[in-house]
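In the block that follows, a single chain appears as structure tokens, in the form predicted alone.
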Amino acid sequence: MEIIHISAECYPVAKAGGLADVVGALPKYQCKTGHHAKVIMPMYETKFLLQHEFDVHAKGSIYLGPTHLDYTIIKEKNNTLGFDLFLVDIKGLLDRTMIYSHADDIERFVAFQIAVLDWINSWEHVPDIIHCHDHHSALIPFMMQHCYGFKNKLAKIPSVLTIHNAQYQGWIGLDKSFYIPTYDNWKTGLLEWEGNINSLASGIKCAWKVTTVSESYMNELKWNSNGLEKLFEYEKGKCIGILNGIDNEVWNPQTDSFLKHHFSSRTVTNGKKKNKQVLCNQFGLDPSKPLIVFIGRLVGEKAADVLPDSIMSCLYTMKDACSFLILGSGESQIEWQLQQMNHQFGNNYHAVIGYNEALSHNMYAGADFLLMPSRVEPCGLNQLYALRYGTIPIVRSTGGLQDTVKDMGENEGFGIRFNNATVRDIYYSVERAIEMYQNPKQISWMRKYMMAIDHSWESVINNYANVYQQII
């Protein structure tokens, strides 16, 4: 079947979070199973754009309210990613280096969605499935069914909305409702939620199926979804949780091009020791101590605000029992606190502020433990990467973390789980990790066990195919 994925991100074209990793992998593996998957996303000015060849595929024009906009569709020539990649260029709106955080993000992403549908509406055929990802494309199911310019041809195409993070919903003031192409005003209720146009809520109402990226997260949304709790309860009949996979071709410690020392589950002990030595040499850390890392956005959602106090509590109280290495960026106050600590703890701590793909791979390979105290974690990919690289996850019991990490206290447990994103719970969990580190046999068993767990896209791809078949 022909599947059209519509997204604001796709790795390695443009990435701000886990959404990009999913959209960069899911269509590739769908193509490998015989489907024809394509990705349509905005054209940002990124390294990928400059380093790859593109052909102009189509041109058109749209209206964003009274504003006339020209758009160009370009296609990546060489199928580098394993699927057809199309970028939508709207001069002055989408052609920027940053994906988000612009004052005109509403205009940018509404125009993007209208351009996508205008282009698809011009095709001689229609695709089998339109698969939208997060709020940046969540108005599309409504526009396909109810905008006069699209519904005659597109209304009967089945649509799927995957929610990667329900905290961000694409709110638009009703004063900007004229941005959306002409529709029957009696259908306005399908756009609104609590006095605003809510892109995500509209997608939930109008998409034929709604998926989230883990079963536990789907259940959590009924009581914690930033104001959409009643809607998720009402629409639960068409909602399903499908755990994300990871791209085993990219995340493979035996072939990872970012690593100096490759290893398998058979050679994991020696392999991780060598990679840890490289990492510790780079940041002046002591390789004889258990190394605990944090990789991610420094925001409240990831509980990064409790990291400074938690780490200081561990390092002051436990003396020289462990080391911490942090990689991330986000809220300026948290960044400042973590950077200030670089001068306090000698060879027990280092923080790198920013995004660094190569360093993240080396941290998964060289670390002993990965800390994820997230308040919200719809699926979590970091813990899946850690399992693949034999790094023991220390996670809060929420969302996909709960679905993928089994506490060491349980039968065949291979990680550490805790209940609250607090200094106390993190401190206690680090204590458990340090105690575990003193038992090399247990560590060795856990590493080999974790690395054998199959979280590949091949293992979950049929779940999406089943959803598509149900609505087709």
Given for the second form:
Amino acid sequence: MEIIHISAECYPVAKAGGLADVVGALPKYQCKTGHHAKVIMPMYETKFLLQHEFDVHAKGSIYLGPTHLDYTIIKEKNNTLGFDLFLVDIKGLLDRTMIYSHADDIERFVAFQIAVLDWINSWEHVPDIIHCHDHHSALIPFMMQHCYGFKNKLAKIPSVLTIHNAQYQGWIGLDKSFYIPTYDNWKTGLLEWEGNINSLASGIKCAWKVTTVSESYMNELKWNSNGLEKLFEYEKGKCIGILNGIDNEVWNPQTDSFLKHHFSSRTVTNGKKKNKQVLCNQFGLDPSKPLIVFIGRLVGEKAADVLPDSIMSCLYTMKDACSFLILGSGESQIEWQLQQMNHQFGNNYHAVIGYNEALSHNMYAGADFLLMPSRVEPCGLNQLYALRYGTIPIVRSTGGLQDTVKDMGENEGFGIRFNNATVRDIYYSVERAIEMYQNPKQISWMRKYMMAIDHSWESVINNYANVYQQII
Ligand code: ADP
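Got the form predicted alone; could you also share the form predicted together with ligand ADP?
Everything in the complex follows now, all chains and molecules, and the chain you saw is the first one.
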């Protein structure tokens, strides 16, 4: 089957979060099972571009409203990622160092989607599946079916939309509807939601199948999806939750190139001890105490706003019972608060503000516990990486966290779960973690048990194949 994944992110080409990890791995494992999966994404000015060789694959031009834009499709030469990688270069629009947060993101991602379809429309054959990811490519199913320039050839291609995060929907004012190539005006309703063009809503209406990244999140979306609740209820017949896998080749404590000390489940106690020592030396933390880490975007969705008070409450009340290490970036107020605390808690606390792939791997390897108080967590990859690196997850019971972590109070439980993203619940969970840390036998059993859980892409890849088969 020829599957075309269309995405704004793909690890290691350009990554802002979990979307990149999924798009960097799913096609690779699809190719391993005999499919021809390909990825097409914008060409940003990232390191990957400089470190790899590319061929010019195609050239073309499109209109974004009245603006004429030339595009070039380049293809990575050596199949480094295990699948064909194509990048869309639109000079002056996509070629930036940062993926998002530009004033003209609407123009950038609409132009990207038009260029992708213009290119596919020029092929002699058609692919078997078009697989879109999140709102940056969610206008594609509409454009394939209703834009006059594309529909003759592309309307019959089955399309899938995977929602990695429904909080962000790609809203576009109706005054910009002329960006979308000429379409049948009777179909305008398929673009709109509550008075705007809503890219994600349009994708949900027009894609042949909609998937999201865990079953619990799929259910949650019907009552909590940033305004799209009714739409999810209405379209539930074509929606399905498929839990993400993880790339066991990238996330493997026995081979991880970011780690100084490799370990397996057999050597986990010693291996984690050594990695913890490295981490603690680096940030002036005391390695004899349980180390609790947080890695992620510092935004309300991740409940990062409750971190400062929660950590302060733990460190003041429990005195020297544990240490915290934070890695993240996001809202400036939260960044500032977390950074200020660097001066208050000596060798019990450190926050690193920024994005640092290497450090994140070292934190999964060296930490004892990973804290995820997320208010919304579609799947959550961090806790899956933590499990693989023998780090005990402390998570709020929501979305994918609920589907992948079992509280230690249950039979064969291996983590800590709590209900509310509040200082009180976090404090109580940290207390439970510290208590557990006093019992090395229990910790050792739990680490080995967690590391043996199979969250590989191989174990879930068939679920996507089934979705494709249903619509072909
Ligand atoms: P998101 O909602 O951000 O996509 P996920 O749990 O699905 O959350 O994926 C987060 C991914 O981004 C993980 O690979 C995590 O390690 C990584 N990550 C998040 N923030 C940072 C950071 N500041 N530095 C390095 N990696 C990060």
